[in-house]
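Only one chain is included here, represented as structure tokens and corresponding to the form predicted on its own.
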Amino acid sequence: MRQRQTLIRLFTEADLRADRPVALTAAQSHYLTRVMRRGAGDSLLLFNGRDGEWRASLASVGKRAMAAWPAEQTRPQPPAAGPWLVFGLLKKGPSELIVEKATELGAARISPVRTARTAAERVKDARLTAHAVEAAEQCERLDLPRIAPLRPLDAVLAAWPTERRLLVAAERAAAPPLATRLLREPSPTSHPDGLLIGPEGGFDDWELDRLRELPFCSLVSLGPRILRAETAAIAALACWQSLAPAGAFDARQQVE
């Protein structure tokens, strides 16, 4: 029995409508034809974060360029309902890992911040976005998280919407487990929680004191062990996703 070929998923900025061609980028055309050995007439899936997911057919438009012709919508676009992740900026590799895994785990917004103990000074927004795109294509997500520019933690806190709770992962602090907080006080689906993860070395004492004073902040624990910052971000998001209110994440709806 011949095994069914897995359809490649690609993100596009273009609008998706039936029989309206979508021009693929040079990198996408190269990936499809040279790496994945796809050609005219082969099927793929497209999504743009607005119009759901569409099954499309490839077509050649020149020697190396490809276009895709959407034929039918396979999944409608759900509302964005994931948590916001705020994390103390790390070095390039760990920060990219956080963006990749946060995308897979449903974060709606990702905000790198400078804290008292942040060692890294710069971030390449385009590179972080590229990691988010690749992760969304792989994990069958229908949108991309919004990646905010690097800002000081104080600036993010000053602009924080007070109706959205911010759960602060505080190592060595007397705080209830994150799971307990989520079970006892689930967040509304209209504005899911924010999760704040500190940098390598954690928050400074004065930062924790400031966070305790903010009415929208709640300190939580991620367990008895001291986690690396990137591990803490992944663990917090995985916990939130597993305990999210019913309906916070859409079930896959496939048009046969």
The other form holds:
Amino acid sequence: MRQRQTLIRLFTEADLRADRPVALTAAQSHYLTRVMRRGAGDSLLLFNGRDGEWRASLASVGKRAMAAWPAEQTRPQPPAAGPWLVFGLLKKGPSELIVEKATELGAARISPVRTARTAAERVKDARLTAHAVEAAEQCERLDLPRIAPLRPLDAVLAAWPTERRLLVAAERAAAPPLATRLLREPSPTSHPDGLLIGPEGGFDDWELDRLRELPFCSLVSLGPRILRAETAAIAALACWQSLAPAGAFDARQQVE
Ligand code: SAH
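Please supply the corresponding structure for the form predicted in complex with S-adenosyl-L-homocysteine (SAH) (the preceding block corresponds to the form predicted on its own).
What follows is the entire complex, opening with the chain shown before.
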């Protein structure tokens, strides 16, 4: 247990199997050798979102490149069980913050959307993914959230699987608190809820009217104050994970 805390964890795209070497990227090799001063023979943990977590030994290949030899699986891959986050795209910094925190808080999917009042127009998918990778490595998560490309909210709603609830965070609306809603009707383990957060300017009235009419949508409140959109996303996910159905986040407990 103590040792686990000191081991570096890295995400890799490669398959993880006993004694099948994993080539580390130049950035990972640099980080391990130059920043963290690790070398051949040292242990680290690897995960790829499919094969669980593996303890591996570092080996040098060439002057700068490193490889890792998986030795034993330390945790099996848990099923993806987190909520889906849909958020009105914000500027670069706050959007990246949302992805980082949503990864820590267990979101299984993250979809930035364009709404009537979104001001930001573009997002670099690769930057968002990089933030998700870093957050997953740090928080001991064993998978990455799926980050969808930026789409109009309408397109996301049109493709929404209707058996999955979409809880719409709406300030200034007569809506029950998210926690009350989750306690009364827990999120089904087979298809955890979606959470929808508006952009800085909030939703337009016609958007909220439209959302109210969709059978899978319900409006919820996050408390009496008007939160910044990024705060609202983090607050909603924190509330959701603290009330998540037993089993959704207990894969680690099964092993330890
Ligand atoms: N500019 C708007 C506020 C938008 S806040 C206004 O002044 O009216 C940005 C988003 O965060 C909102 O669209 C909503 O999804 C969420 N949000 C912020 N505070 C909230 C609250 N108290 N309850 C529910 N959602 C909230």
